[in-house]
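Just the one chain here, laid out as structure tokens, in the form predicted alone.
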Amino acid sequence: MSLPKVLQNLRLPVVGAPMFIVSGPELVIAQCKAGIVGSFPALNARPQHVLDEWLTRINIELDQHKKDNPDAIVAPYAVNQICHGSNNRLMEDMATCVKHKVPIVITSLQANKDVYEAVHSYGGIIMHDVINIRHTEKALSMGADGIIAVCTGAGGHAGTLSPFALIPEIRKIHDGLLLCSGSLATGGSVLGAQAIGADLGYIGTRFIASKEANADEGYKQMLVDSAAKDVVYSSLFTGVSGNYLAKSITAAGMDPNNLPEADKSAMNFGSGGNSDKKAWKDIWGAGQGTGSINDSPSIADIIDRMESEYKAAKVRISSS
């Protein structure tokens, strides 16, 4: 299918997914600087009147480096905006977005019309992240433009179902923008998401070890120092079954092994919420592709390889 306009100049297929604390203006521009979609989460931008300082930054120096570098790529960059019932800043944070002309957003937990209806007004494209068909379903009804497929070993908050049973599955009711989520962390992956019925590569945890990353150098390091093994799924921490290090676990005092479930309920986005809490600063998220991680260059850098594991990987495909 022909990707959304927005989407049609990337350098690589790739779209940086959103992490708490981790995603903020530098990594964001790096990221597009660098021709992949760049995102962070609304919240991150805290208290509320700091995202209008974030986005008028993002559009001010991708405008500069547009000018500096008329040949370069530079792609589009999304916010992430959690529609959950105790996120009470989330109109607040879509009419910052609307007053910006945010060209992606991206919507978790739940499909939210008003947040659609917000987008759309002004031309905006709205990408859902969903982990089953029934959540597919529900944002198609409201009008998604895209669908994010959360796949098991993603990092933090991901599904159970593996990619090559969600991402077929979806086609068979989506034909337009579908996004692949899940252990992607070199441009041979990204390609294989690809092969399967995927438009884009979604990634978040290959990033966290990047310079530009806000992320504590221990969490850099622990992903250079970890593998899929060390990855554990579990509920506890915001009450969504997520993956986090279990190195991370064990130095907070806790048994990896043997970690109580958490409701629902336990979710809380009010005002920045669970990211206030000591799970998001001591319990650090991470995918399965940890292992694929050696590492913690410049975005740059992560592009460039990945743009070239990418092509060996179109080679190695068409010459097998």
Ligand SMILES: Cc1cc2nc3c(=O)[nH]c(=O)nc-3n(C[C@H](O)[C@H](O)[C@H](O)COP(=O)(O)O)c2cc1C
Contents of the next structure:
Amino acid sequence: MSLPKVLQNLRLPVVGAPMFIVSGPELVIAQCKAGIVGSFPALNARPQHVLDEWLTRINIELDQHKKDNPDAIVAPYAVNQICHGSNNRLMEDMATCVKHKVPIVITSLQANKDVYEAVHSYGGIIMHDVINIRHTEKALSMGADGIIAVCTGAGGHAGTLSPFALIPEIRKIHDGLLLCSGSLATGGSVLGAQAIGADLGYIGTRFIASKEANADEGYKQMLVDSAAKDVVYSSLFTGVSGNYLAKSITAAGMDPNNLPEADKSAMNFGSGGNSDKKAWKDIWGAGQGTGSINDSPSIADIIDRMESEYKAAKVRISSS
Ligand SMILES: Cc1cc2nc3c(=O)[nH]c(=O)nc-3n(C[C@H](O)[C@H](O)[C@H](O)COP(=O)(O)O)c2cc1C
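The form predicted together with this ligand is what I want next, because the block you gave corresponds to the form predicted alone; please supply it.
Complete assembly follows, chain above in first position.
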């Protein structure tokens, strides 16, 4: 099946994944100008009315860029909605998205019929993130247009299934838009995701170590200094299992090799959990792809490099 129209003209088959705190207008605009989809969680715009300001700015800057560079590939942007009872802004944020006709909405945690109807009312598309087949079936039955498989090794809240297992299983029940995430950090890994059946790669951690990301310089440097072995999977910090940089856990005064299990009653997606250190702010999320990050250049430079790697990987494979 062909890609939805809105995704047919990308420079590289990549969506920049939404990241709590890290993704704001600078990052999104840079990603779209570089030719990949940029996205941010609506909850990053605080208080709620700031979402309207961010969307206005993104639309104006991207429209201007298109006018100034008529031949450039400018990708669409996406807004991430956390569909969970703890998000009391959800429908207000949706009304703002409808006002701006946000081209793509990414839903996380629960598939939500009201959100889906709102997005479809103006012709937008929904991509829902999942960690297993049960979540996939549920989202598809509610009308999701695309599925994002959040596989093992992904930054932030992540699943435990290998993409080599999950992507083909999803393909058995869904021939539409499918994205693959978890540790993708190079152009070669994007081609790998396509080789196993995904249409697009969904990448978070690589973009934290960029000039435009809203992240502490120490966080960016820790990504450069860390490898896959330095990523710890724990439910302690938010009540949901996710991947974090071991060195940030140590810096917060805890032993990353001896973390207690989370108390589910303390589930809190934004922060907190069972320690006085805040997830995302003090305990830094990262996927295992951190081992492929060696610098923090601009998004334009990262995408130039990824595109060369992607093309080189294609040549390497087709000549082997
Ligand atoms: C610091 C951080 C914050 C994140 N915050 C969110 C979020 O607010 N909403 C969401 O749907 N996913 C969030 N994610 C998950 C990403 O959208 C994406 O699934 C993940 O980064 C992909 O794996 P990778 O980091 O290995 O590329 C976050 C990931 C990181 C690293």
